[in-house]
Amino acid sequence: MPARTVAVIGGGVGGLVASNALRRLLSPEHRVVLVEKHLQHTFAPSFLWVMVGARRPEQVVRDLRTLTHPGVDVIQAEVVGIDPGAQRVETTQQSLSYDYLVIALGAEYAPESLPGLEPAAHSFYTWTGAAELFRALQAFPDAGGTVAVVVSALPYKCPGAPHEGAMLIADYFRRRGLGGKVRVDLYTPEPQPMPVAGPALGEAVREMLLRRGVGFHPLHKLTAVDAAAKELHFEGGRRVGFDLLVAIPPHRSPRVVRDAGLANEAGWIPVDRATLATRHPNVYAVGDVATTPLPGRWKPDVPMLLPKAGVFAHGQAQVVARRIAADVTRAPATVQFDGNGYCMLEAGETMAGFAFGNFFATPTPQVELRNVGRMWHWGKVLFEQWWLTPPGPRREALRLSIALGSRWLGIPVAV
């Protein structure tokens, strides 16, 4: 059998999860290479808790290096071309000639691309950015004001993210005691929280949202902001005044998925649901940067998409490693994405929902809320220190917990 390399660029969940669960399933002499520019591996997940200074920046970082397993070869290179035809990546450190290939660079975020929005709106999608978050927060009066947390373009990754936000923000302010001085107001084109989710799912998030006192806008399209002015404009003229604003940026897909004729009009990379597989032999697409239709629409214009989520760049990156491996070595390749997948909701007060279900269901996704209680809040924590954990014994007894757990539940949640 010759020996073969494998490519994986990109380095967030889905490209740490396919690399190393490929180098388990593949003898030594096949390569497993991983590139990626930035050797700090953030969890994003835990942005939100950084944002509100439940975490401390460097509590949620890793070096890379230390989050793979041994063997797997990674390059600290930014991917500036893609040549499916030659099986060949350019990087600014080196030309690196494939068998599989496999693409997991995420999306970008492009806050200028809104008028106004880059100099007024922190965000707590990036670690940074987080960081900074909290220290706005704790820097609004005690006089009080408005928080306007705003989905400024879709489609947007984690899509129970700024729900969480919203409401975490909320619960930061009532424990700082100005519950009563500071409204918190979460505005998105959507029509309810989650569409893709389903109606029961929206409705259950919506209560939530009230319960904790965030006042939920659907339906609202961000335009523009005025910073001067402290002032959002929205689709239809109207006009809406902030003291502190918290956005969620416009996403976009990697120009080299572009340039490199991979992405559909809308920028993402077309997928086989099933495989993963694109139109090219041998190369996948797995998380952010691809994308997969569902049944039904939300409006009669916008399609159902499958969410732009972590757990489902972790499930297709687990069923792209396996079926290269298959191929490797000439076994059956049978195992398909399910689309199922989880998220917990955080709450504030450390409470969450568990939201699951099957995003592939037919007519439309099968999607549930559990009870908002601390146990999905503590699950949540066990999965970030999972995650954050390097290779070894103490991370496979975090993982057995986590299975055991979610098995007793009666809850998809695989590691």
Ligand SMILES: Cc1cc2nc3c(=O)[nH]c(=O)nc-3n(C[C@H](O)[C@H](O)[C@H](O)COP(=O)(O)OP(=O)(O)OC[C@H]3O[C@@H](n4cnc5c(N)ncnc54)[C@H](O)[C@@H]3O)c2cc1C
Contents of the next structure:
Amino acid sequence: MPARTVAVIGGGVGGLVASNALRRLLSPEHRVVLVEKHLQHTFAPSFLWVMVGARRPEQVVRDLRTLTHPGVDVIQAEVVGIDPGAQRVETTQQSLSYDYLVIALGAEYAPESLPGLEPAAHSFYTWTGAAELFRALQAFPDAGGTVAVVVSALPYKCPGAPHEGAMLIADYFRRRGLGGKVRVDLYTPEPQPMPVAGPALGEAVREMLLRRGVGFHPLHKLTAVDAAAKELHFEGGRRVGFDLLVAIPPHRSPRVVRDAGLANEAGWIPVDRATLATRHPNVYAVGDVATTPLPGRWKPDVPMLLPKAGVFAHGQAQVVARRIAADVTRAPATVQFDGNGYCMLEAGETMAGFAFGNFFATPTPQVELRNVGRMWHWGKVLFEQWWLTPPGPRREALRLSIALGSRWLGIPVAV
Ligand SMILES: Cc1cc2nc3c(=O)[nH]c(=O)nc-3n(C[C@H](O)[C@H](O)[C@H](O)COP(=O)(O)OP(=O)(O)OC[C@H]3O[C@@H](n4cnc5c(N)ncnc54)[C@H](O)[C@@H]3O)c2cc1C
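Next, give the form predicted in complex with this ligand, keeping in mind that what was shown is the form predicted alone.
Now the complete complex, all chains and molecules, led by this one.
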């Protein structure tokens, strides 16, 4: 059997899982190369804790090379060209030929695409942004005021995160004794919280927000921000003032993906939802950079796409690794991505809810929310610790705890 090269581009959630799984599945003569421009690997769900001071920024970052399995060839470089015809990737360090390519380049932010947003807004969607926002929350005057959390455009990653962010900010001010003085409002162009998860889940999350004093404002499409006047401008003419603005920035795919002609009109790479195959032979895309329409629709005005979330990037990467390994060894590739996903929704007071279900179910996704409680919060902490622990006995012990705990609870957490 000839030695093969699998190139994985992007070392975030999907790329890290894919390259580690490939290294475990393939014998040593096959090469697994991981190309990543930033060796500082961050765990994004913990940005929410950095934002309220529950983590120091350095606690949620690791050198990527400590998280990869021995034998994964990590190249620090920016991917500047992808040529599926020639089976070649151009990077700022070298030109790389591959037999199989896994594109896991994620999404990038484009705050400059909304007038006035960049100078006015904080954001917990980046590692540095979360740390800066913590300082802004600390500096917020004791006299009180209003905090606006705004989903500035669709799609965005992690459908739960804006809701968690708003609840954690409200919790931060309650703990500071300013509960009655600081108003937290969440604005989104969506018709309800997390519309892709169906109406019942949306109602449950709306209830969570209301209980924690967060004002929820659906169908608010941001058109501009007046930084000087501290005012949000929404489609239809509504203007709303704020003292502190926290924005989920507009997202787009990395330029190299668009330049390579891999993206659809919306800018994302269309893939087969079960196999993650693109239209190019032996080229797969996983995670945020990929787009997958969901079967069925329950509202004509809501685009039904698989949400951009780490849980899906993770599951898809495992499937792709197994399919490539099967192909390399000429075994039948039967494993498929099933659309199962879950999310621990941080609510403040070291509590979280737990949403899980099947996003490929028809006619609507079958997603349920378990009651808010401490267990889900500590489950998220356990997952964080597992993710940030280098391969070895401690990581394996954490993995077993998660696997046994989720089996006991009857929930689908695949680690
Ligand atoms: C605040 C926050 C909270 C979140 N919470 C959750 C949660 O609780 N649960 C959940 O499931 N998801 C959550 N997410 C979403 C999750 O982090 C993403 O969906 C996930 O990281 C996507 O994985 P990915 O591999 O597709 O992309 P990423 O993890 O973003 O990785 C992409 C990688 O590609 C690299 N890259 C990009 N362009 C290039 C290039 N040209 N050359 C080389 N490298 C490049 C980037 O540096 C990056 O490391 C959260 C996100 C945020 C921001």
